[in-house]
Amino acid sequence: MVQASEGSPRGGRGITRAEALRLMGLSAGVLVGPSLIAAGCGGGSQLVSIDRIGKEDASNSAKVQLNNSYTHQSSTPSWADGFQKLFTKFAKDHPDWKLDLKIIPDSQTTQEQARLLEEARAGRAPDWANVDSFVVAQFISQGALQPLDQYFDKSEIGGLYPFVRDIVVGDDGKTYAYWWATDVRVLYRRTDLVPDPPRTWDELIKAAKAATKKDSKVDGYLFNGGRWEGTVFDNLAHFWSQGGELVDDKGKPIFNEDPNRTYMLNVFNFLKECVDSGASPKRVATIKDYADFEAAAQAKSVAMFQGGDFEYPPLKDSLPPEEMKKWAISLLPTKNPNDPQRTGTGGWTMAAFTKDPKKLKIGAEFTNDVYVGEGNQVTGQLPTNPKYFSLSKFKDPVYDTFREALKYGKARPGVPVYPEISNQLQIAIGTVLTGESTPEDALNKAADASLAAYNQQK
């Protein structure tokens, strides 16, 4: 599986085929498998090398900035293998053309979008690259982006979920970025232990604590609780489903004001009470990395556990099938039976810096011709228009329920406080999981943290 992003937090299995290969002191170009062979041997012959799309002599040329998991050199075997084919057919398509790559390994995504900014405002920016959902207003907000309308068919713009048009639409209305892959949270949970679906938070731990009863060995649920990212994520769900806002339209901290400030305590409860009515197990405030949950259902030791749709792969892949079919997934409780059930979204567009008209245009076919629709079918990673639910990746009747799920979905909001805004929060639950702090005192100190920085950045 792929490193963490803050579009997609998760945790990371081991280093990259070009990280290995290094070192290994071997040449990737040797050794990323036939299908690079079969591309074209040496020199400017070659139609796809380590660092380049097209032909080294090609008359014209672009940059683009890729994450290493959405090229060849994914460390995931099929995804590699997928996008060769993919830079191998755009290539021949598009003969007068050659795109320098520079590839961003998966440990390191999240500070290059930092980078990519400050690159941006000096103008040393790539004409094309990979930005993460979770900045894309930031990066409009810097006039960093180009609009890209002109370039994908309206229908094609229109059909996206609403979540990632309220991110990649600016205030004048225009498309500043495609958002092609995307994510949910879910519970899973084992129908054996868990037969019905919990619907409210009450129901949950109640389901959590009868099935802790029928099997001493499991634990009833479990959830990122430790100090990451994916802890504040997975759990804005729950605030987001009450009507809570985290900042105001001026990207001020507001999830310490009244409605909000109940929202959030009511969430810091809720997770309260899971450790301490025995329904989820202290060591919860430790948990900060996906693969625990699928450990713990290989282990056959959870009845239930909120998670991404990422997981729902390696599952099936892990588990015997006899062990798989007890798993059902479903859409996240709420505190109220008729809140609706939202669920937290992240992922990775193409976004264009160059003002070059024909950049623009090649970078966009680019897009749509690996990307879109065709990159989901690679990596099974959830598209963003639901019309790509069609493709044979998605057969399986579970992405039915992912597919329902990003009908609630709500992006992060990417004002340039949220960082420090989720470190505190981060914080925050922790202190509450262990009993360091009250709900009340966690959440104020954690506003009161955020607030200050958000005026130092004014």
The other form holds:
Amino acid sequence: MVQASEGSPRGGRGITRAEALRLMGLSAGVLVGPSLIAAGCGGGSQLVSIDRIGKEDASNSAKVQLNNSYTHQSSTPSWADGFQKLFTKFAKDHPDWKLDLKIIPDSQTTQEQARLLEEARAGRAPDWANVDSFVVAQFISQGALQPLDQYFDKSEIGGLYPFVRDIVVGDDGKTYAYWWATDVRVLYRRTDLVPDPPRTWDELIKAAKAATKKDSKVDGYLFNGGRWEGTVFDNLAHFWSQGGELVDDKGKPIFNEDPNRTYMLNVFNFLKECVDSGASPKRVATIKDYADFEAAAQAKSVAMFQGGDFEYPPLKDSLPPEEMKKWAISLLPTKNPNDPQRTGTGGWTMAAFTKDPKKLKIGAEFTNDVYVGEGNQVTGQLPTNPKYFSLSKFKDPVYDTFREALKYGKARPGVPVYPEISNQLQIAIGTVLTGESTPEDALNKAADASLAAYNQQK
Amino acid sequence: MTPTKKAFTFRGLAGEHRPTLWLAPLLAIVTLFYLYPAFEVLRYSLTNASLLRPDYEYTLSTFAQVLGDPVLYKVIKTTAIFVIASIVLQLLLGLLIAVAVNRASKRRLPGRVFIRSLVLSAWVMPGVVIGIVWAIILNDADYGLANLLLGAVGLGTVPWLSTPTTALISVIIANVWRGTAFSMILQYAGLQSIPDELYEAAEVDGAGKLQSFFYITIPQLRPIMMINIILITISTLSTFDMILALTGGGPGQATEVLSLRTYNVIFQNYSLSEGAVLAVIMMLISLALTLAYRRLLRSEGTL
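Show the form predicted together with the partner chain, please, the one above being the form predicted alone.
Starting with the chain above, the whole complex follows.
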């Protein structure tokens, strides 16, 4: 029980519980209040507040839309802390500017892209925004983005991976976005069950079956097969490695025209074979979250899975060191031993909607100071320029594998019909895996629906 | 005798029999936030509008296109199974819990408020959270919560989400879990309003517990049950967030309902007009069912 001191006016009488709580509340208010203000919760004189970078009374301002993850409000504490420091430094270095932030929750970033395009058309878009790399080409074709060449070094743009330049550089040769963070799909395997990395699909199935024989509690090979973008994105690598193309130069779906039809059927048959042969469990048709692979690895119930580079840090954090030692990472297997080991790459860009040269300049400086290199160092997301692999964050030898994989990186086609192609291929893969459709029927339906969407969008 | 014309006065508008002014704010809100958006949906359904093009023209071809797509009928069938199963199960389970809580209230048993709060907690949870929670519970792997429990009692694992049939059942289970709370609250309120005298009189006449339930409770609850059915139908028809998080509409299209298809058409295909047509179809289904229920209530003389 809290006691008042003997010298107090209460003459040593014990205070009541209610009084004690009131006192504690008052003390907490006195202590916490200034801290909150200092932290920038609405404090006008602070350099970084909940929705602003720079002082409130700065003479210039620009509107910037960012994904929650790439701000000081990220749900990952180390990211939040890292961006808080970078934002503060930027504000100190640019005292005449304030950036008014619109922060998009991570769960809404995909829908937000359609809204952003609408806003751009209506002239209400922010000055700068995070634009998903796979919609950049659409934004360029709609004339929504402004060229950025004069605000970045030529060597910076020239040093970007080819798959990055393919997307951010328009047909007119101008650069319309700075793609600063990317990822790759790779094969994770437990070396005690699968000692050597499989080079071909056949080797993968064989190794997966052998692993399940060795340990009946493990699934041989897990992959995304549920109804979500990851299913198509991950498995497109198998289509691309054969030389397949989803769309032609005009953006028309051609994945059901030979030779692409054969390549896509090969992929469907490979995935079906994985399930039918017992190399993969039927539940792959439900997997629509990379976290499922991590959960399986933690439960020691999987021998191999196709995952992203971004799963390496959480796996390292969650597995005991002796368990983690068993895991190795290699490039994705292909149909034929000499096919290039293609892999899907995604990620986020910073792009400008404003035509105001001053705002273009400050946005480019913000991108350079906060995200290019520095942002990769904070998040651990792979850089789009090989030179940034020299940063301390990427010293672990595993990043050599990711760097190697990026050489074979390929981005999804940035055409308006891609989301519908993806939707239809998700359905097709789902029905093939559950046995509802034959690969041929599933492919025909997906192609018909995609073409219908393309014709409607024309 | 010719009737004399009354002069217009603003005071007259707010008179006892002319509540125009009193209703004006409500009418304005309804028009602005309900009628106008509904009108816009209807208008877009009669166009070929796309999120990718600023210009559009008025046409009936979008209706023809959507209605001519065989996938629509598959989706409607899935939606019908989802809605009917949800109505039946939410109504029955809601009644069961309401009767139990009502009995506990009358006997002043401890823990009745806790039970009510516990059931209601499912109702206040956002659909996305419910989808994620059930995805964890119904994970097909051995370490999925449901399969872990089944395995512990030697029943083996169930492919909850990986076959078209079990995936639809799983989605229904999750929806019923969420909706039962609201159904319970409505029926609990109905049970509270039944006079005790009716049960006392039945007891004097020698009626047993089951007879009292079927001849007093159910008939007295009928109007509230009908309202409950209307509300369950509307809320289930518009459920998509929970399904999106739980199955995404898969495997394949096994759990793709009308509302989820509408979302996909707009956000994947950028087709505002097709999405609007699907929304109009949903609106018409809701309206038709509501009118049918209303007619049923009227024919029974309860409305």
